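Single chain ahead, written as structure tokens, the form predicted on its own.
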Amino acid sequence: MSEDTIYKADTGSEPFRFDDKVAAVFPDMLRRSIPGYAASIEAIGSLARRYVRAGSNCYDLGCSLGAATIAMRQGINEPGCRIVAVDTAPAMIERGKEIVANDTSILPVMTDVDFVLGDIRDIEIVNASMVVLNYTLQFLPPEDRDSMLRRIYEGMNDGGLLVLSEKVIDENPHMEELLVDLHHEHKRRNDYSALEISRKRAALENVLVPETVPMHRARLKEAGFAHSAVWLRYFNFVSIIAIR
């Protein structure tokens, strides 16, 4: 696994863009900058397993290398399902491919992934048992994430889950000031420099927008989800998942 060094050069004067440079060391920053990573990729087998029904397909939507695309392949166990992997960076798109065709993990059934090079908002849902937004949503802008959800509603199948994971900002202004604190402390003790950790911050200034957790979940009852829930917050880091 290469080491995230980006921004020990990089200014973060450029938006924060998926390239080839983010792909390269791509699961290393996210180890050390999204705490809870592993265990929501974890998660999304485990509810593979419960949720994903025979002959439905499956979406990772805004997939960058695949990770929670393995961990649905990893925890599906009926037939004839398909996994529908969207990106819209080629750089993401070819990596992904390649580490899933070199995934030597024994699955339960053989399940079929497509790759899609695209934006996620041209992508027709259809038949889904499981829907997958891992920190893919706070980059869409505001005004468009409403219509994503009730497409993504509008896809599956009764019974589906959508597992929705995203940075989010606290109402309370004195408590989002500490979660920030703390989430930078965890990137210094993950040996970014306080440099690093400004330059990132700037980079992706209006690229990743951030909103709260009651947002996010009047938004899924509003796109017409019956339940909701947080089931994994660390920090301003939340996993929410939805059933249909």
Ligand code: GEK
The other form holds:
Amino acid sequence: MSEDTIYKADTGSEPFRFDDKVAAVFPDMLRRSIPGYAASIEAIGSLARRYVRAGSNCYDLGCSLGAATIAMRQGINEPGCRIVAVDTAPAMIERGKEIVANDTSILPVMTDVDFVLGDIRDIEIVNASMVVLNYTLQFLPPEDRDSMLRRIYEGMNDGGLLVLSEKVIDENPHMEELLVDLHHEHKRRNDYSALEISRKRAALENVLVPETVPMHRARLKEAGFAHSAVWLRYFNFVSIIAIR
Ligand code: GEK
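Structure of the form predicted together with the named molecule (previous: the form predicted on its own):
Below: every chain and molecule of the assembly, starting with the one above.
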């Protein structure tokens, strides 16, 4: 796995972009930056086994290199399904295709994967038994998030499952300060320097826009999801499951 050294260099005031440089170090970046990332991927596999129905579609929205796609494919135990893995970043889609093609894990059933280079706001969602937004919604402009969730709900079958993982802000400013500090300490333990952490933070400003857990849950309810629960929280990173 290539080491993420991107913010060892001074990148000036350039906003964060999902380009070739990021794609080349992405697994290392996520592992060291997102507390709970590995747990989110593991759960996606288990949830796929429980919720994916024969002949249905699964969507990995903002798939990056396809880690959640691979987990779903390993979990799916029903015939005739299809995974649609979508990302706007060509560098991610190109590498993701290679990674999935070279994945040699033994699968319970063969599930086709279609990689789509495109914006998740333009993708048609139909006959879905599982939809994954693993740390992706946070990159959409907030004003586009309600309609995105509504479209997902409308494209899902009854009993279908949505996994929504996000960086969040706490409603309580005092606790927010502590959680951010704990996250930065976690990154320092994972060998990012204080300078790398502050450069990355500046680059993500206005690119990754976090919301509170109550805002996410209210949006899910508004979109129509009858049930939702936070199943994972690690500092200011959460994963929520919602069932149609
Ligand atoms: C994982 N889910 O490993 N349309 C499509 N893709 C988008 C859009 C958009 N509008 N906006 C951002 N992206 C993955 C990790 S990373 C999380 C997801 C992170 C894509 C973007 O190109 C990137 O690949 C991904 O969403 C977010 O489970 O970097 O913190």
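The model shown is predicted, which means the values in this text are computed figures rather than measured ones. Under this definition, the rigid core comprises the largest set of C-alpha atoms superposing within 1.5 Å between the forms. Positions refer to the first chain, counted from 1.
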Inset, instruction - Inspect the rigid-core superposition and answer whether the C-alpha of Glu222 shifts by 2 angstroms or more between these two forms. - result: no
Inset, instruction - Align on the rigid core first; then say whether the Cα of Asp19 has moved by at least 2 Å between these two forms. - result: no
